[in-house]
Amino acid sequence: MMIEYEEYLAATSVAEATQALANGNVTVVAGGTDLMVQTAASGRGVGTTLLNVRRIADLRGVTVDGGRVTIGALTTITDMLTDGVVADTAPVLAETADRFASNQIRNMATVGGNICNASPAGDMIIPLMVLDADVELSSWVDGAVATRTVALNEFFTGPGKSVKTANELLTSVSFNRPAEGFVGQFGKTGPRPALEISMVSVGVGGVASNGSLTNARVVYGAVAPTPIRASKTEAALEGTSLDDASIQSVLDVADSEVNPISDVRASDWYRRHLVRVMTQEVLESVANV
């Protein structure tokens, strides 16, 4: 599909970008790794104006302020893989980045774009939800940039859909620096080892001590219309000694929380099977920390 835009803008500040968005009918592009494919396939992202936000330097990088870690929306997946702050504060993000697509795509794809794409199988979304992350949404209101914060767990409303409005730009994602002893793990599976959309993905996190987890977090991707926090599974896992019997009990709860579909990539039965297998692998790994 050939898309013809009437205007092209390359913003260099959040103020400039949000003013453009306030005018309406704008398509935002950063890395373009999802948008280009979706536009060609279905016409998604068609607007009269194409707004390139890649040049907004303030939106790239990872910082720590006190106990809060902030990742700019234009931080690339390669940045996540190599950044020292990420390695020190939340290595599960680097682990996930290492499983993300290919080198070429990681160099272009952005954290903000992966979130805004709102895919139930979005890789970076899973560990960020494990970390209880929030997103910052910016818009142009009464002659100035206004912001609001939304918990990532509440951001998604369906496949490709979120609470972000058409005049808002996702500018950052942030989370509290994990507590001492926190461990986080991410797993995904697909028919190929790389360049693959997850058939199922899982993220588990918490403070590990004596073979159990406290402040447990469990997140699944590609098993529901949105990435999901498995709250009942978290409750079953909280403080439980991770022996074989208790892990099997946790897996039964996990199975009750997911609602996968059958599609061209996997059947619902196989996705349920993968939820159990992958969760077991992650919990057994955590038990040995």
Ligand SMILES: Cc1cc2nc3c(=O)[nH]c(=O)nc-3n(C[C@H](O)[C@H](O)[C@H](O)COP(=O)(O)OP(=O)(O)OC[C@H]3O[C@@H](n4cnc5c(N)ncnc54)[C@H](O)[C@@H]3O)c2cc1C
Given for the second form:
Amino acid sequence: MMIEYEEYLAATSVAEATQALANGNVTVVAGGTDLMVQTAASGRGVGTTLLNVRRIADLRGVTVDGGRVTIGALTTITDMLTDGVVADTAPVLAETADRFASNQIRNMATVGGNICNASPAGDMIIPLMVLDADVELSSWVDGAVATRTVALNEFFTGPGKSVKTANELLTSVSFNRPAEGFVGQFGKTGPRPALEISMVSVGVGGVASNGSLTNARVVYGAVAPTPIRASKTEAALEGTSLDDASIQSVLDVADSEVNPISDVRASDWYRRHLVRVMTQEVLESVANV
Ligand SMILES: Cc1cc2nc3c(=O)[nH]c(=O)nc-3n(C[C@H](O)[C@H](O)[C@H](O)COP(=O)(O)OP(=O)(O)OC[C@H]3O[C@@H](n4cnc5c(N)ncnc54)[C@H](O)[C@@H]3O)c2cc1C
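May I ask for the structure of the form predicted together with this ligand now, the form predicted on its own having been displayed?
Let us now look at the entire complex, which starts with that chain.
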């Protein structure tokens, strides 16, 4: 399907972008790595105006202010691999970026685009949910930029769907600097190590001490219509000594909590199998920290 936009805008500030969005019928493009494929395939996300937000310099980069780490929406996956604040505060984000696509895609793909695309298999979403991240959404209200904050865990409503309204721009994602002793792990499975949409992905985090995790977080991708926090699995994991027997009980809980489908990438049965194998792998590695 050939798409023809009637207008192209390249905003250089959040005010300019949100004013354009307020006019309606606008499609935002950041890196374009999802949008261009989807537009060509199905016409998804098409409005009469194509709004390029890539030139809003303020929205790229990672900062830490007090105990809060903020990642601008236009920060690329390559930035996540090389940024010093990420390496210092949440290396699990860099590890995830290292499993993401190829260098060419990483140079264009943004963290904000990964979140807004709202795929159940979006990789960066998983460790960000482990970190209890919030997103900031900006819009133009009464002649000024207004913002609201939504927990990433409550952002997604279905495949490709979120609570973000058509007039909102995702401007940043932020989280509290993880506590001393925090460990985060990300695992994903596809036929190739990177350059692959996840068949199943898992993120685990918590403060590790004496072979157990406290304040445990378990997040799965591609096993439900949205990325999910597995709260029963987290409860089973909390403070539990990570020996073979207790890991097996945690895996039983995880199995009861996921609800994968069969599609072109994998059957539901295989995805369930992967949930067990990958969760076990991640927990064993946490146990050895
Ligand atoms: C070959 C290939 C390999 C890939 N591999 C992976 C992979 O390993 N892991 C993975 O998770 N993904 C992968 N992807 C998917 C894609 O690269 C990522 O989802 C990427 O992060 C999207 O970011 P983007 O900036 O390119 O988004 P875009 O394509 O520009 O936008 C995606 C969607 O979000 C909206 N949007 C973007 N930014 C904003 C914003 N700031 N505010 C409001 N709306 C916004 C757009 O309107 C669009 O609907 C791959 C894609 C390709 C083509």
